[in-house]
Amino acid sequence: MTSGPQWQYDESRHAGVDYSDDAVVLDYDNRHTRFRDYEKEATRIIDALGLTKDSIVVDMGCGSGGLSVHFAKHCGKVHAVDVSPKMVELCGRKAGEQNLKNIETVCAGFLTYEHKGEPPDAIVSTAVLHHLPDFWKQVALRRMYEMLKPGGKLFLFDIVFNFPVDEYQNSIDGWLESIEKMGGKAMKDESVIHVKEEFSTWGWIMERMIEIAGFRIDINNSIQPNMQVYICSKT
């Protein structure tokens, strides 16, 4: 990863679950495919963003490449970006196994990725931005805005809190129970770590940061409690 100023936030220092751990990386898809269908998820994103066989996509925080490989089957070029070298390696291995030549894997993050080539038509970020504190979220959003071509789209899915602050204890407990029903105890345990150590923010803060970065929010949907999808345009 490219280094920045001495005071820049270190994205490679994990917040929450350590995705540089071999066991965690190898078990990632096993846990997530219990409640996610990568192909259907990718298809919904492709349709929502109007992507075509000529589209250039940056999958920011690509993880194991579950979405990247499906984007590559329908789009012209996919830049699969992640701060975890082991995740990037796994994504590249999947692309090779499926003989996908239009995926470029890059070990970098929101604050260090330098896009090369034509500006992307879309940036997709699913459940990643919460790894940054709010100050650095704003920097990341502005960097993504500047990276996109005019009229380009940002698909942002993340865990954002919208409950009244006075109800935070019951709201978090209820959310963790719903996570366990959906993904099992291991996913609940991971979500407990998320609340304790990661940087999910309030919905009103996220919306304002997106707008300050320059984006127009076209769609703002809650797909499950505390899980928000934003589809944004570079104006």
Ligand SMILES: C[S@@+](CC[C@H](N)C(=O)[O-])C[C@H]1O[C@@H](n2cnc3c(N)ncnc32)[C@H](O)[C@@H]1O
The other form holds:
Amino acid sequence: MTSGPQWQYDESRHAGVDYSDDAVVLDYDNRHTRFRDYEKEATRIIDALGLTKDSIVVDMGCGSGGLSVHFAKHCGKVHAVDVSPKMVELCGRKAGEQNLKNIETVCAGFLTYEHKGEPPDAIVSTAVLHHLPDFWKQVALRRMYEMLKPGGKLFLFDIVFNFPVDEYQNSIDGWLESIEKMGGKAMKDESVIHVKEEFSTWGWIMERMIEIAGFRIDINNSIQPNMQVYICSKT
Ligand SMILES: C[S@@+](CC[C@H](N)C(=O)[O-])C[C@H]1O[C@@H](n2cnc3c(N)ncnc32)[C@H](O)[C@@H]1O
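Cool, the form predicted alone is there; where's the form predicted in complex with the named molecule?
Below, the chain from earlier opens the complete complex, with every other chain and molecule after it.
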């Protein structure tokens, strides 16, 4: 999927959890469908961003489409984008089963997606940006800024660390314990891989990167330990 210079980051090579694997994708979809209420999550995002039946939305890193299908029921058009062909396929299947004609699935990512048509009113990205190292996160944020229409919104949810560095061992252990209580052992194992092999960063770095990309941060909320929501505007 990569083109361009030799040093271009290959976002199709999954760091950490391998979402190109069929079994991993089905397991992700099963577990997340069980413990998440996608409709409620989507409604909160739609309300927070003020989306309407005319809105154009990009769901960046849409995964198996749990949120995309709900956005499609309330918005004009949803571009569901993911680097994993298996995830994109499953999202497309869900859209087909629900007869949603306004979802377009695209196999691409933060660094490669080229938006066609009218610029989006909003980009939503939940639990995805940590797949890129910080250098590339900044590039991704700037690409999203450029993609949005003036006044457009970015809804970014991700795992971000805010504890003092000296407390990192206890903080991570405590966090993993709480994840196991909430989502079971499989979810804890996924989170161990997250800390070890993926690229979640510090809150202060994330905030600065969002601002340097050009956004104004309107809301910066910790919804659970280490889980941060940023609602940002293209000013
Ligand atoms: C933890 S899942 C989150 C999926 C979905 N947003 C959700 O809330 O359930 C992470 C997703 O990000 C995708 N992904 C990883 N790197 C990406 C990139 N550079 N650009 C777009 N999607 C990416 C993976 O394929 C996977 O589907």
